[in-house]
Each structure stands twice: as structure tokens, then as C-alpha cells.
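One chain follows as C-alpha cells, the form predicted on its own.
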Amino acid sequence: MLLRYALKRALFSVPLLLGITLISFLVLHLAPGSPVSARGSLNPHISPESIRELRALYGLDKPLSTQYWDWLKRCAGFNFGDSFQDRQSVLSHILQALPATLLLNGVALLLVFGLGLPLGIFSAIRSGSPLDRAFTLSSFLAFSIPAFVLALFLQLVFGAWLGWFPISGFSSPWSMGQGWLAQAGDVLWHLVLPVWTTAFGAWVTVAQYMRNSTLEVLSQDYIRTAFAKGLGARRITLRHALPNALLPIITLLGLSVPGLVGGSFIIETIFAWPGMGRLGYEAAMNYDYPLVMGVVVMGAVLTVFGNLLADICYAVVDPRVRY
């Protein structure tokens, strides 16, 4: 029965990634500016003929169905096309981002559940108490804090006040020529400010969820059956009311898969980190369409991904879903 409900959600997900490229194609395309007129207006020189061979160059004299149908066959053989900067293929620019996505947002997801989950049931079981007040006081502080002023207030203090790190950046010079262990250590010492910018407001979000869901549970029947019962807080809040609880989670999660590769525009950017984020920036500047999409496609594989995750876990934990 899973099986088969696997399969059913993982067909009804194709037509929905079709639809997120065709979207995404369509907006990029009809979009204002265009490759050929950011390069025309470098040389204001630039003759009618030479448009027309750019516009053939860049394959965009043709209807934008026949581009996009060119572009699906394409797709269909992992080849995205190559990119209008370098002529390079668009599969290896992704290839080349997509460690140090991985290595940014795997860390900051981590450090995400690992620190909202614990505070949010901790929170859930003193409801009412000083700390839980202060708890909510302080989620309220961090909701109003855009990323990038936190990032630039990090930026700011910890690496231009204190010195204590890089503000920008993946790894400093010095360290190529060193061991592996020194090269680690840098890269871990340029990871710290982007991290904590990237999970600060995330694992508030979830520690509040996980608290609110938490919080639901405990005020179910079956739980102050338990209670009278005389069965042990400890044991009623892991064993009967945890696992109830963790179903918001589960979609927070799904839904945190695509930035695991999609990465943070903002973030990335900010911090120079040569990620999947601020390479869609830059080839959105650039008008870039062939790597524009390859970071769209990723992140829409990696979307639909965990939407479907989040169903199958779903399933797991609640039999009734399937039916």
C-alpha cells in the first residue's frame, strides 16, 4: 500500500515539475532585457546584422515553443546547455556551486532541528513559565530581523570590530598550500558567520512550530488519559505525544530540501560563498537564460523532492494518510 501510494504521488509530481519549467521559461524569456540587448549596449556601435547574429548565436530567433521544446529534449539528457558568459556547459558551472550549497545549508539544517526540536518541546512542556515567555519574546526579535541585516551586522561586529572571522569568501589563500586539516579548518572558519545568518531565523521557526504542535497534543484526550493513568510525564511526551507532534515538522523538512541546493540568493551573495544561490544571482544579472534555468530546474527537482518526502514520511507515521 505505501508502495503504491509512493508511485501514485511520484506520477502526479511530473506534470507539476512541467508546469514549474514551463512557468519559469516563459517569465524568464518575456522578461525585460534580453542577452543580446545587455551585450548591444556595451557598443552603442553595434549593427543590425550583428543583432541578428547574436539573436541566431544565442538560439533566440526562433518561437519561444520551439525554444522550450529544444530546451525539454535537452533536459531530458541532462544537458542544460551551455552558458552565454563562458560557452562552458551549465551542468558543470552547477557542479562546480552546488559543494558549497551543500556544505552551507547542510550545516545550517542541522543546526536548525538540531537546536529548534529540543527548545521547542522544552518550551511546550513550561508553557506559561519565565523561560517559555522569554523564549516567545525573543522569536518575535528574531522574526523582525531580515537576513540581510543580520548578515551585515555579523559582517560588521565578528569580522570587521572583533576580527574573529572572514566575512567573505570560501577559504583564505594561505591555506592551499597546507594540509588537508588546516584547509578544513579554514573552510569551517568562513562557514560560520554564512551559517549562523542562514539558520538564525529557520530554527526559531521551528522551535515554535514544534512547540504550538507540541502544546496540541498534550491537550488531546488520550494524553490526559495517560496522565491519570499515572504514567510518567517523560515517558507520555516521547512515547505518545512526541511522535503526534512531529507532523508539522515533517512538512518544515520536505520543505527544506530544495534549499539544500537551491541556496540563499541573499545570503550567498552577500558572503561571496560560490554557491548555487549566488550563481543564479550573477547569471540572472548577466541575462544568462541556459544557467537561470539550470539552477530553476534544480531547484524545482529538489522542491517537488520534498514535497514528495513529506508525503512519504506522512505516510509512515500516520497510516491514514494513504487511504
Contents of the next structure:
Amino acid sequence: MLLRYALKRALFSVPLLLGITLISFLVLHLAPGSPVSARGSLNPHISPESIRELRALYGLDKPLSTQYWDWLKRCAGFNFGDSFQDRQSVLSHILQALPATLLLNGVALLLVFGLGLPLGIFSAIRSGSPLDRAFTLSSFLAFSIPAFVLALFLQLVFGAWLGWFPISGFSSPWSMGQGWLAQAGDVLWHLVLPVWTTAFGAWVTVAQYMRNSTLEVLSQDYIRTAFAKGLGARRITLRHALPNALLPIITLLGLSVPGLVGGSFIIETIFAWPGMGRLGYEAAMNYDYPLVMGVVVMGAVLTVFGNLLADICYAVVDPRVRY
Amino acid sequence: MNAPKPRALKWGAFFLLLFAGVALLAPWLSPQNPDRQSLAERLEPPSPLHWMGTDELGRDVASRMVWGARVSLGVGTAAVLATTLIGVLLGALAGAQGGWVDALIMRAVDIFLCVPTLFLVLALIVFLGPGIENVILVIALTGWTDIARLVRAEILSLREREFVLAARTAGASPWRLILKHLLPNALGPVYVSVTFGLAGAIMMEAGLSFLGLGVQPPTPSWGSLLTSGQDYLQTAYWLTLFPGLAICSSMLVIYLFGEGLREYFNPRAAQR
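Condition change, the form predicted on its own to the form predicted together with its partner chain:
Let's see the whole complex now, leading with the same chain.
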């Protein structure tokens, strides 16, 4: 039963993925400008023949449908082609950028759920208390600060004014050749501002989600029954309410999988963080079609996979959804 | 339990009108010409003459902020109106027609939801080129899915109600059914969603202009003002602080208003 449900959901995601790659492919290739014209503009004396040769080199002279089909066939064998810029394989580019993004978003995610869940629960249990009110108010403020504004404010206050943390980059030049402890510490030191920027908005969302979900559960009949049986408030919260209140959080976790690997290009660009978001952004700006498509496919697969995973986990813990 | 606060709606509306007033009255409120350069006065800190300082070309930041309000709020409003129009039309069509029309529209929504919005926005901007009109168009093209889903769900739940059945029995055409009977009853949550959409659109414009992909210089917008802020972060805090605060406070006001609207349309849910 569960297996059938999982298979059905997995099958549904195939046309979805194809649709995403097709749209991305079309948008990229129909956009004005091309890798050839970008190269050509660097050299004003480029002849029509060389343009034709370049187009043939990149395979851009074939009809779009053929190009898309060729690309799909290669993808099936996990070959995403080579970057137009440096002829390195797309996969190696992605593997180079992935660790930085994983580190940044992994730490941020820990922070988001580690702080958000307890705060949401406390806020719900003490609903209406000063703590709850303060939380509601501060979540309002938090939603009002876009990530890139927050990034700039953090850079301004903690970087430029106080000088506590580096404004950008992954590591300091001086840490090269130091012991691994010094190097790791240096990276962590660079990590502080980007991590807070990444975690800030999501943290409030998770806390609010958890607060609403806990409130919902606390108003259920079985909680009243538990109170009527004479159980203590602590036991009821931990044993009866919490497991049920945590259910919707599974979906939230599934939704954060793509962000974990996709990275935010705005945050990575502002902090000069060498991750996936920046890779995709720079590839798009350079008309590096294979690299952009590689990053897009990676993101799309992970989004779909994250949703799938969340749905299946949900079906495991809550059999009611498996109809 | 927090008591319902109609205050949120009132104060939200008040400050929203205040922002709109600044944007509309920019030519009269602006202390100086926002484009007048004066290299002798470049990067001056806030003073009685330039009370938000001057930028790297010696332009008065306060004046550029006031004119920027016009661009930022104007683009946001236009974009969200277009978003709403597309979303309501497609959502209503999907909900009221059902069948393959519904299937087609909802699959399109699914695909849009799976491509990261930011990537789609960027790709489209590269495709269309930067500029005010294109920013509006891109936000509208990428933002309609939420409203479409909302309207569809509302209409699906309304469709089986007796008053709709009565109208259908009386021979109302499908379009009349949608426009006169279904949509007016489905719009309550849409107003709330549109308000939050406005915040999203203003944020998106600011983000795009910050990256240099939105409103082009020398036209000031809060987002593009921040770009020069980042370049002079170490020396000229006022270039970052004031546009940043303007963006945040406008967001805050819109959220306040949206929260007020939500309480107004759905007092029971808002009491939690």
C-alpha cells in the first residue's frame, strides 16, 4: 500500500521534471544574446565564418528540438556536458561549489529548526503571555526585512562598524598553510554573517508554523481527555501534543531540502560565498548554457525529491493520507 | 488569547496612505532635484542641507529616496495588479470549468512552483532585458500561481452551494456564473493575498534593481540606491541605512495592513 503510494508519487514527478527542463531550456536558448555573440563582442574583427564555426562547435547550429533531445539523452547518462567558458565538465563545477553551499545552508538549517521549533512550542503553550506577544511582534519585524537588506545591514553593523566579522569571502588569505584547526576556525568566522542572513527569515517561519500547529493540537478533544484523566501538563505536552504537532513540520523539512543544496544566489553574491547560487548566477550571465542547465536540473530534481520525500514520510507517520 | 484588533487595519491603512502620499507628491516633497550632480559635495554625511547625505555623484539622497518611493511603490502596485488579474482569471476558469481546462492550468501552476521563482525571474529578465516595464511583466508572469490556486480552491468550495445551483438552473451562462456569482464570493481571501503579494512585488523589484537587473540608472529606486550603498559600505553608511530602512518600513506597513485585512475577513481564525 505504502509502496504503491510512493511509486505513484514518483511517477508523477517525471513529467514535472521534463516540463521544468523544457521550459528552462527554451527560456535560455530563446533569450537574446548567445555564447557566440558574447565571445564575438570581445573581438570586433570576428568573421561570419568564425561565428559559424563557433556555433557548430557549441552545437548551436542544430534545430532547438535536436539540441534539447541530445541534451536529454546525455543527461540520462549523468553527463551534463562541459562548461562553455573553461571546458571543464559541468559536474566538476557543481562538485566544487556544492561543499560551500552545503556548509552554509546546513548550519543555517540546524539553527532554524533548533531555535524555531522550541520557540514555536513555548509561544503556543504560553499563548498570550508577554513572551508570545514579543514573538508575534518580532516575527512581524523579521518578515519585513528582505534577505539582501539584512545582509547589507549585518555587513554594515558587524563588519564595517564593529569589525567583529569579515564582510565577505570564504576564508582569509593568512589562513593558507596554517593548521587545520586555524583554517576551520577561519571559515567558521566567515560563516557567521551569511548563516544569520540565511537563517533569519526561515527561523521565524518555522517558529510560527510550529506555534500554529501546536495551538491546533492543544484544542483537540484528546488533549482535553488527557487533562480530564488527571495527567500533568508537562506529560500531556510532551507525550500527547508534541508528536502530533510535529507532523506538519515534516513537509517544511522536505521543502528545505532544495534550499540546502541550491543556495541563494543573492546571499552568496553579497557575501562572495563560492557556492551553487553564485555558480548558477554567473553561468547565466555568461550564457554558459550547459552549466545553467546543470544547476537548474540539480535544483529541480532536489525540489521534486524533497517534496516526494516529505509526502512519503508523511504517509508513513500519518496513514490517513494514503488513500 | 489576543483580542481582535481592528487597530492593525486602521494603522496599516494610515501608514500605507502616508507612503503613497510621499510617492505621489514626490515633485513637491523632494528637497532638491534628485538627478543634480555636484562632485564637490560627493559622499557627504547627513547634514541640515542634505539630511540623508549625498551619494558618490554628489546627489541628494533624501530627494532620491522620495523619488525612489514613486518607482518602488509604483512598480510594486502595477506588478501586483497584473498578478492579480492573471491569477484571478486563470484560477476562476480552472475552478469553474473543471475538466481539461482545470488540469491544464493546474499542471502549469505545478511547473511554476517547482522552478525556483528567482531563477525564473532572472531568466526572464535576461530574456526581456532590464527596465521598469519588464520588471512589472516578469513579476506578474511569475507571481500569479498563488492567487490562481487560492481562487480555484474558493470557487471549488462555492460551486456546489445552493445559490450557484439556483443561478445555473435559472440559465446563467458560464461567464455570468463566474463573474456575478462565484468571484464576488471568493474574493475575501484574495484581498489578503494581494496585500502580501504587494510586499513580495516591492521586495522583488528592490532585489532586481539592487542587482542592476531592474530599474536602470539614473532613475532612483530604493533597490538601486542600495547598490551604491554596498560599494561604499565602509565609508558611507547613509547610502545603505536609509534605503534599507525605507524598504523594511514599507514592508512592515503592508504586513500590518494585510494582517488587519485578514482579521476583518476572518475574525475567528485571526483570534488564535
